[in-house]
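So this first bit is one chain, no partners, the form predicted alone, shown in structure tokens.
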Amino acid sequence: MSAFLSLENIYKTYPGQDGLVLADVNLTLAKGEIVALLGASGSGKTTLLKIVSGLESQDKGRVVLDGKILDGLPPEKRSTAMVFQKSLLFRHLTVAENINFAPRLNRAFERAELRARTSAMLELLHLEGYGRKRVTELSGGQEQRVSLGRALMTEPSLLLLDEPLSALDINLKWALLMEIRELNVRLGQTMLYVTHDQKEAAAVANRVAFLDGGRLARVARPHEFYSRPLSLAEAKFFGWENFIPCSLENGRLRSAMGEYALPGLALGAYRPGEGYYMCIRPEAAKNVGSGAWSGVVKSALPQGLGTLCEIECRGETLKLVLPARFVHHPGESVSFDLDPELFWVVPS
């Protein structure tokens, strides 16, 4: 894969901060490439996307874009355009006027040229018939297309999305995001897009690069994450809930909850002995009410489809998501099975 986009080895430290915000992180974005950075709050993403976009610089390290090194141009050379989380719009301005700010400002275009782009630019982004109306009458939902237009209006190489969606109600949320998958796919568009939502990272990214303090734990495909964790704080991350003390001996896993030889697990990677956590997903309870293995229900938190239960059983407390058919009370004992194709094991 070419790189259209290169970090390479970027640090940053605030004053009066203790420690470094982001530490020698490496990453690359193929030409036409979603990538989501993802990670909890103060891992370091908005700082990375603003290094760059131009509106920070890094201690050390590099950004290389299209060939072109950018360190130490503004913002307005970089051929990169931001998307926030606000849609920060010219409140007395139309949604026309907004979308074709930056270029009817520049003069970039003749007036016949600019009028037909920002046409097909709100048909793009299926706001036609909006183009005089005033900012204020539109849906929050609407106000970020704007904002998507009014980026892409610049034709940019790189559009920088930080967390662009996090306002939004969660029905709209999805449906923006499908939106901006498709403006990947029409427009070879090359994002890098901020989010400490997995859920949003998986739909939107063709990569997720995962931030744990400052640094660059992981960059694999969404599905990798939630499958095959490498780490303690990627399996929490990733809602992997249960984590019970395990040794590895003879090729085989064994722990309070049994010996296993996991479908998949590159044992060959770990060393024998002890310093491991066996890790079980809460969506792998089955065969509820019929089981081989019971325990005592210690609390039920409905949560639509299933109901996410804590269950004592064999000396641990698991986390478990049972069928929402099944009503469960604290006290009350359940019987069930676990599918071992949702357990996995990372390093202690």
Contents of the next structure:
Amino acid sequence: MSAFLSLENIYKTYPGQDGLVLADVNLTLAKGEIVALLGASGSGKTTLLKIVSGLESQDKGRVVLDGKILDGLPPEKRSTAMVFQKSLLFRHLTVAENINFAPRLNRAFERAELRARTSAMLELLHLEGYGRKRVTELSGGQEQRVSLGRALMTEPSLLLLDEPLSALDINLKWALLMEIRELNVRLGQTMLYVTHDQKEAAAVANRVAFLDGGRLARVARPHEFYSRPLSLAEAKFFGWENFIPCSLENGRLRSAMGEYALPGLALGAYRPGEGYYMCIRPEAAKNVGSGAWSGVVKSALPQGLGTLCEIECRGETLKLVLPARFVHHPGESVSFDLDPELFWVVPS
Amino acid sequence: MKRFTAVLPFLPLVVLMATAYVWPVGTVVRGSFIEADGTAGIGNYRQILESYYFRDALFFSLRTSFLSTFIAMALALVMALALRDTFPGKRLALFMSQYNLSVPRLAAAMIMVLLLSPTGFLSSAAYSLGLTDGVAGFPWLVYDAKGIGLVITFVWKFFPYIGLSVLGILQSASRELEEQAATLGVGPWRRFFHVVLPTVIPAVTVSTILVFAASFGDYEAPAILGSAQRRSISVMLYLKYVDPDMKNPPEAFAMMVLSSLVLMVLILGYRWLTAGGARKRGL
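Give me the form predicted together with the partner chain now, not the form predicted alone.
Every chain and every other molecule in the complex is listed next, the one we just looked at coming first.
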């Protein structure tokens, strides 16, 4: 994979703030790729995006885009464009004037061509007929579409998106995520997409870069984070629950809950005698009512099709999602099996 | 009956407005039409409009107010742009730029006398430094017919009003919009004219109206710093009102009505212009 964007050994601190905001971050993007920068609040993902855009500068390291070193260049001199969490539309302009804001001010095109490109962008974003409207007349989703169109009109080499959909309701969010993917395919637009939502990252990105405490913990395809996390932090972030201390003996996991065969593991990666956590996904419960495991329900939280239950079982409290058709009340006994495919092991 | 019940909670406010505003204004307007012989007419207005001194005072007040407002606005914008970033000593700079808000206008005028008069601090300092050869060599900045001291006082006293209202916007909404424009490839000058200015115009409009009206109607500063040859409209009006000649109060009333009308027309015209611009810009 040839690197279109290359972030090399990026370090960043803020004055008056203890510790590194970013430490030795190395990341590459191929042309036309979408990479999601994923992490909890304060993990440094927005700072990294601002360093690429030129709104912040790194203490150490290099940003190279399409063979050109960007360090020291102001934002307007980089061929990047950014879409923020807030749409940040210019309230004194119409929708069309917002969309063609940058090329109009920079006199990038002749008037007729600018008009044609603006119309084409409005069409691409399903905003035909909105060109003359005030931006104050738009809904939240439409505002964010205009913001996206305004950035795309600059024909950036790299589009930076900083949690662009986090303020939208869930249905609108998924609709726009699909549109962003479609734009990526149609325009071949390279994108760096910041989010704290692992589902959003998995839906939009070709690859996910997971930032943990300012360090780039792992870059991988989204499903790998779900099925094979490499650390406790990763496992927690991608929806794993039930972290049970265990050790590895004779190729089997030994824990307070019993002894199990390692589920589909590359055994070489694990060393006997060291401490591990056995992780069990909440969706692992099956054969509810007739399984070999049994426990007592401590709490039950309905979640639509399933109920998230805390179950006291073999000295541990397991969080498992049980089908909603079985009504469970605290204090009741329940039996179930656990799907070994939804077990995983991470170092403690 | 229903309508009356709905109005009932506002009745105390209506009574208060009537006694504190409508009644005195009504008395002034009525008084302005009572002529020297006790009959009703427009003689007072004719008398005043034909008076060179009134026209001169009106022109003088308008000129000093326009100049003060314009300079205060320019200074306020520079101040707000300089103070929006974080830098060492920012708190002190912020304090220095707004402490004059707490100085009463009378005290502000007296400070200017101490500072700018021919025997004041600046004059003494200029003489000590050998820049002038005495009191006569220092320019007349107070008690002058051009109103320079007045303009300086109004600017000093009023520019924080505009500056602080603009600063709030520059530090929040405008900053984000500027960053957005920068990431779209728009340079600093274009960002200033196409993003910063349109964002602060509503706040500037409101605060400049307040500053213009305050300096136009101010009495203390012109009374202390003004010259005997050229009076501001407020000083002239007061002198007319307290004059022992009984025919003068009705003329003072007519003067009040006329100057209020001029101010009102100017403010409404300004609002109409800026609101038109804002409508055009969708604000």
